[in-house]
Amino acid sequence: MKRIGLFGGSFNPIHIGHLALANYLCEFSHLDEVWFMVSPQNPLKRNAQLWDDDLRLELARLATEDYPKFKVCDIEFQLPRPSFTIHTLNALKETYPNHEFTLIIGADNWALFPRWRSADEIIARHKVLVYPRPGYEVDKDELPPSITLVETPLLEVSSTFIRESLEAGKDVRYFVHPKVWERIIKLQKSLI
């Protein structure tokens, strides 16, 4: 049984925050791979500045194919919009039924989870790895027995940040991984 950790996200665009976030929960958890599930739309959130669907898929695989240890999963593309997470869990465990999914959230994240849809059910049929996030405070006395508090090095680096500085015309280069960069540089025209 593989143990799986999926990290989903919009992912607009792929960072490396993200990246070096799922490297080291490779190799400093429990976990044998991380899945990047690429969201089409998150229920939470604003799309008016979303990068086109395809283009964020492609970057996730572009950063993503040199490490075995990561995947790109586009489940959710598949799925009724908007995206919730309970869906995809349920539709991976159908899929997958040989995998332990671990669902990987920021302290943001958990901050809001009492908003997510199903989050009662989240917690009680699925495990859930939660990062530190600066400025979001978790109580791991108070976490329930599903809910796992991991320390990692924290980068802080967004993709507003990446999608804000390109605007501005930055080279922000070693903020995304080098194939990303490639393929953002020779589409800059079109993303801003």
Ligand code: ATP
Contents of the next structure:
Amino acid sequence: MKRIGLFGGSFNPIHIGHLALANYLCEFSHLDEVWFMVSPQNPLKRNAQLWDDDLRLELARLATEDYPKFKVCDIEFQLPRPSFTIHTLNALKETYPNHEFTLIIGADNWALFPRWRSADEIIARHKVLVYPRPGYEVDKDELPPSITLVETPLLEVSSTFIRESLEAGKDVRYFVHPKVWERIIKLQKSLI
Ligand code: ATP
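For comparison with the form predicted on its own, produce the structure of the form predicted in complex with ligand ATP.
Up next: the whole complex, starting with the chain shown before.
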């Protein structure tokens, strides 16, 4: 049985904050692997800031392909949209009955978790790992027993910072994986 951490997001684009966190969890927590689950564009919420699904997936693959404990998961592209995490977790469990999935959630998203579709069912049926984000306190004593709070190093980077820096013509290559930077630079004119 493999213990897989599921790290969902728009990854628009994937950056060193995502990669360092996932790397840390693979090496210093109970997880064997982390799967980056790229979420598709919500067709009801078209957002010009959101790069194409295929590009976000491609960049995530480029950033993760050198490290055997990372995988990119595109299951939400095959599921009905909008994708709700509970459906994704159930579909994954069915496809990979021998894996144990743990949802990885930042403290920022944890604050919103009660509003997620079937939040109670997620907690009842799946493991959840909450990690710190700057500005969001988590009270360890208030967490349900299936939720683990992990201490991780914090890197203050966001995809928004990367996109805005590109728009401003800044060279922020060290905030993304070198292969991601190379690809972005080739496409830069069409992205901004
Ligand atoms: P944006 O700036 O476009 O909102 P983002 O950088 O927050 O994007 P997401 O794709 O929304 O990236 O992130 C996916 C997940 O990664 C989210 O749960 C988010 O909380 C987390 N995350 C984002 N940045 C970091 C970081 N620097 N360190 C650890 N986790 C991060």
